[in-house]
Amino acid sequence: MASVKSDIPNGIKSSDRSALIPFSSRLREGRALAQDVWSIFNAANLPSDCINLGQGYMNFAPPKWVTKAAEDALNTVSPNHYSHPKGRPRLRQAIKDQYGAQFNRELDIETEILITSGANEGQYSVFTAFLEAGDEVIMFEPFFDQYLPSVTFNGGKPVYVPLHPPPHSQAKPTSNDWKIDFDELRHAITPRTKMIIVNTPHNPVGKVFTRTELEKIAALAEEFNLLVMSDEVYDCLLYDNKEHVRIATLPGMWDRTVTVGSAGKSFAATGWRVGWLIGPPSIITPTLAASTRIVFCTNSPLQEAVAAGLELVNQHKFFETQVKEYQERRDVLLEAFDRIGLQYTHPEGSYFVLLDISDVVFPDDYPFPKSVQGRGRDFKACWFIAMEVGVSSIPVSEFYCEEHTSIGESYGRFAFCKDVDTLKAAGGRLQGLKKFMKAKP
């Protein structure tokens, strides 16, 4: 009798069918399988009355004149169907009208602007379009956590260059005190380096890169022929009269820079997932080819709403008003930290504050969950703060490679994209940290 060939792979018992097909190694390399910080510090795991200052979403609505435009689009036939993969012409024109002068050029809506399904998809499409296996991508630490899997999923290799924080002893540090060591940056560049990511204003530091810093980065990009991805999704949130310099406007940089924008940050609509890329045809054209195969097109009615929003921002003086409102929110939180007596980095952009939590003391035998065991000290400190005073934050070591984890362990990231009443309530609760602070000599 002929033998019957088994369809069970070697090493898999017939009774165990839980892992028949091995998954891709890219999931490990990009930390995609590890329990991420957002899952750990999730409302489901925290006290029901915990005030969430961890995740960077707003607890207030977009402007009514923007949501009204979304309603109008939903009640019109055309915006309920496919858009061109480039994006709806009205939105591309609105981006040209709003941002062209900031780039010192007449933007071409057919070849130099691409609408994407959020900033993340836009960035992912750039990596897909330009990375070959083994190409290196330089990322400043702390980095937005989506960069890592987006690079590795597309065959790239991340290379980490830390921003150096001010010493713990420095009084009243600002985000500008987080410095790039340009010798380290130069040393990080190899023959395999293809790209460098710049994030300004920066998440989570709040740093607004200076013109001098960007000029030095630009010089290295020119010297080594690097593509620059400039993540500028917080470009409308700068404080203290800081200047937002677009690296694409520096001499020679337009031809090698793609600039990333986001309606979610601009209009308090993070769930709308409408972003855009601005750059030369040599970057936008291959990125469009990738984006078309990844998502085909971005949702149409919300593109129309974002277009209407950009068309009306000047009339409503929206960005100017929004900055004042966010600065008030920021200052409410900073004043609370001042009352506690804990050190923090004064942010000059975005909507995050890094609180130095290295002086927060917690018992070694505190009942921490397994999810924070074996992680940086900041994971335990942030968990302790959430449980004991009822305010959640995000441990910053999540945004570092293992080699540089110790830098991030000193900080918790607190978001101030919340209404003033919520921030005042959080500030009141945070005063409870006074009894858990290390005694000063």
The other form holds:
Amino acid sequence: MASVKSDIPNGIKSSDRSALIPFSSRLREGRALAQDVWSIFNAANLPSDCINLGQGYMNFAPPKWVTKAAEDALNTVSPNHYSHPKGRPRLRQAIKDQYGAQFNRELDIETEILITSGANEGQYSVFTAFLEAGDEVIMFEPFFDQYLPSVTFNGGKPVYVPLHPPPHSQAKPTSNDWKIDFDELRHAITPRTKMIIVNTPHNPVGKVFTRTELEKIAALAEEFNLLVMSDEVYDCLLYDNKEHVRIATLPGMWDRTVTVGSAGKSFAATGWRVGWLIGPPSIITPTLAASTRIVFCTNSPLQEAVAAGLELVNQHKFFETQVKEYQERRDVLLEAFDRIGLQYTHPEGSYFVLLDISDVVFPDDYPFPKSVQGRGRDFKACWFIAMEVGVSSIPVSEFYCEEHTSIGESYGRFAFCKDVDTLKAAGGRLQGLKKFMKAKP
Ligand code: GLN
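The structure above corresponds to the form predicted alone; please provide the structure of the form predicted together with ligand GLN.
Now the complete complex, all chains and molecules, led by this one.
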């Protein structure tokens, strides 16, 4: 790792006491020091009446019967205290009951399920548990930005394999048109490759990986003995009758796969930070050892609430109703994009749409803040759209390595985890983009 120069060289007296202690060199890796995209496009930096379709969180509450369970937990003594590092037994049992059948197995709540402080911490703990310095981790681009520092903080080396977008000329592309080049994937594998990250449904493309794609990834994982981390936090959000295939259920894959889940996405509770990992004892046990030393345990009252939520989802037909609501939200936004005449990727899962913003023109001398200068064109375009039409989004080059920035620069990511009225209002405002579009030849 590169050595880090302190602003105050050792042994030299200085009256400047603002940076006495050099911080760790690991912060110089994995873009940890760059301002993250969520902070740049945070509502606090944008006009107060800007409609936020940027960071993916809902503008509606979790179901009443889930928040009621949270209140009940807060009013009971035991859930106000530490939980077992594995997670509360009631929640592990509820996960087993809800998801066991989807894994075609009787899950063991002692050794095959681990509750984590959000999906992020679960993934971080897997990296801590399994990576040696220099181990390579393959991730498909665009990738959820947090993977990168989570890998580098643990000594790993990210290796990028792009999902290839459909050509700009293609009419009405869907998320399924973003393709893996399997030769490219094979060539990315080296003797140091330890893991591959799969994310289905995908953030930010909305791609639902097909069984065939997952089978091909699985075959490579078998051939090269790779650990597969399957981030499936949007597993309850698939549209157009798409099938969610869990790579852990493909032949032989249970033994090398850890599947990541999230209460935040499932119950509109992204700030609760309750997630989980499902996998074989050979993966869960070392990950528990790491997680115990990182956070010790996840917050207890909200684990109880999520347990109650999962216990009641079938009775309330919650996931069935919720996915219909999301499909309606998606369609409101897509219809607005159709009216503008801009190309977008029709998402088959998750709650994001990639809008092709390469035809949105803006003046070079627009008063852009420092935070977006020197970044991809999409940073400026998304900033311009937020300021001029009043709808915020996330620039997609953030989800690419520097070398592949140009692929991401064409897109802005719009989140539709908002109520229909908000999406209609955003759709109305977005018509204002027509006057900033490149004239068609
Ligand atoms: N997962 C959410 C998104 O992609 C938020 C991520 C974050 O804020 N770190 O919008």
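The model shown is predicted, which means the values in this text are computed figures rather than measured ones. Only the largest set of C-alpha atoms that superpose within 1.5 Å between the two forms is called the rigid core. Residue numbers count along the first chain shown, from 1.
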Residue 20 C-alpha relocation of at least 2 Å between the two forms, rigid core basis
yes
